[in-house]
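This document starts with one chain, in the form predicted on its own, laid out as C-alpha cells.
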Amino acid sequence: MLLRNAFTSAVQQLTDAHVGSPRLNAEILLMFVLNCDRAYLYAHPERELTPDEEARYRKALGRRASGVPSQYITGHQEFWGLDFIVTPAVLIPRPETEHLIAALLPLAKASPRPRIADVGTGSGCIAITLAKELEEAEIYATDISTIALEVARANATRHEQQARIKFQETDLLYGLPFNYFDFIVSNPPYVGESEEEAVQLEVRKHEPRAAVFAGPSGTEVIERLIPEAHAALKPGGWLMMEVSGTIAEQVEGLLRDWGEIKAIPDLQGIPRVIVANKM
C-alpha cells in the first residue's frame, strides 16, 4: 500500500471512531511506525509500505480507535521542548503543566543554589525540566508509585540528569527534611470523583487513576500536601501547585494562613497554578 493511501484510510478510520484530531493522530502513528518526521511523510507520498509496516500501522490505529492515547502507543510525549518516555504507569505530560515551570523559573533563577522538591513526579517531566534549566539547583523528586519512579529515572538518564535528581519513593513529602526547601512544586491529583463523568473517557480508562482523582471533592491530596509543604519549606519559600478552575478558590482558602497567594491563569483564563509564599 502506498503511504498516501494508508494515511488517507487511517484518517477515515479514526474519524469514524470519533477520535479527536484524526489527521494529527494518523500522522503521529505513521511517523512512529516509519520512524520518520512529518516532512518525510509529505515528501514521500508514493513510498510503498512494507507488509510489516502496514501490519504495525493497522495495529496502532486499532488501539487508537479503541481509545488508547497515542502517547501510550508511541511511548513518547513532548514537554517543554523535551521528549519524555511515557507508559500507562504515569500521567501523560500536558501543556497546562508548563505553567508551573514558567511560574517557578524566574523566582528560582534569582535564588542561589535553590533547593526544589517535585512532589508526585510521575514521568519526571517537571523535575528533569527544572534540572536542565537550573544548573545550580538541588532537586528532589518523590512519588508513591515504584513503577512511576522507574519511568522518571529512565527519563532522567535519557536527558543526562540522573546525577542531579534525588528520587525518593514516598507519599508526598514524608521523610524529606524540614525547613529545607526553597520551592515545592506539584501537579497533584486534583479531580473530584463527583466530576468523573466530565473527564475524557480516554483519561478515565487509560491514565493512572491515582494520578487523576484525589477523592470525592478533588482537594483531598492538596489538603495533605499544604501542611507538609509548610513544614518542609524554609521561611520565605514557595509552594506551587497545578489545580483546576473547579477547586482553585477552595485551594486559596486552604492557604489563608500563608503569605502572598496568587492564582495564575492558563491561556483560556482558567486558574491553573496556585502560588503561595511561606511567611
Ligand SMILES: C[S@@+](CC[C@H](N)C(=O)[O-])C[C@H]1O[C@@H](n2cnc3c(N)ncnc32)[C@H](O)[C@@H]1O
Given for the second form:
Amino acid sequence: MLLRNAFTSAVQQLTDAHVGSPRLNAEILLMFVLNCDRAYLYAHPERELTPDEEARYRKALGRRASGVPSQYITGHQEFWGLDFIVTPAVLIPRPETEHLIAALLPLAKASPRPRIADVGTGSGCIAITLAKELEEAEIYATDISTIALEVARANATRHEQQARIKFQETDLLYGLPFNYFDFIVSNPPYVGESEEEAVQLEVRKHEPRAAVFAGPSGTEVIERLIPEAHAALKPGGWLMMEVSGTIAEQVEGLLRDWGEIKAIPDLQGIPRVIVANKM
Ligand SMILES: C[S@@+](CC[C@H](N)C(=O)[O-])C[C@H]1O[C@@H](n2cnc3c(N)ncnc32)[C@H](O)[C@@H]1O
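Alongside the form predicted on its own that was just displayed, please also present the structure of the form predicted together with this ligand.
Next comes the full complex, and the chain you just saw is listed first.
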C-alpha cells in the first residue's frame, strides 16, 4: 500500500472511532512505525509500505482507535524539550506541569546548591528536568510505585542524570531527612473520585489510577503532603504543588501555617501551581 493511501485510510479509521485530532494521531503513529519525521511523510507520499510496516501501522491504529493514548503506543512524550520514555506504569507528562518547573527555576537558580525533593516522580520528568537545568542541585525523587520508579530510573539514565538523583520508593517523604530541603516540588494525585465521570475516558481507562485519583475529594494526598513537607523543608524553604482549579482554594486554606502563598495560573487562567514558603 502507498504511504498516502495508508495515511488517508488511517485518518478515516480514527475519525470513525471518534479519536480527537485524527490527522495528528495518524501522523504520529505513521512516524513511529516508519521511524521518520513529519517532513519525510510529506516528501514520500508514493513510498510503498512493506507488509511488516503495514501490519505494524494497522496494529498501532487499532490500539489508538480503542482509546490507548498515542504516547503509550509510541512509548514517548516530550516534556520541557526533553524526550521521556512512558509506559502505562506512569502518568503521561503534561504541558501544565511545566508551570511547576517555570515557577521553581528562578528561585532555585538564586539558591546555592539547592536541595530539592520531587514527590511522586512518575516518569521522573520533573526531577530529571531540574537535574539538567540546575547543575549544582542535590535532588531526591520519591514514588510509591516500584514500576514507576523503574521508568524514572530509565529516563534518568537516558538523560545521563542517574548519578544526580536519589530515587526512593516510599510514601510521600517518609524516610527523607527533616529540616533539609530548600524546595519540595510535587505533581501529586489530585483528582477526586467524586469527579471521576468528568475525567476523560482515556485517562480513566489507561493511566495509572494511583497517579490520578487521590481519594474521594481529591485533596487527600495533598493534606498529608503539606505537614510532611513542612517537616522536611528548612525554614525559608518552598513547597510547590500542581493542583486543579477545583481544589486550588481548598489547598490554599490548608496552608495556614505558611507564608507568601501564591496561586500561579496556567495559560487558560486556571490556578495550576500553589507556592508556599515555610516561615
Ligand atoms: C500525577 S502523577 C505525577 C507524575 C510525574 N511527577 C508527572 O508530573 O508527570 C503522581 C505520582 O505520584 C505517585 N504517588 C501516588 N501516591 C503516592 C504516595 N503516597 N507517595 C509517593 N508517590 C505517590 C504515583 O505513583 C504517580 O507516579
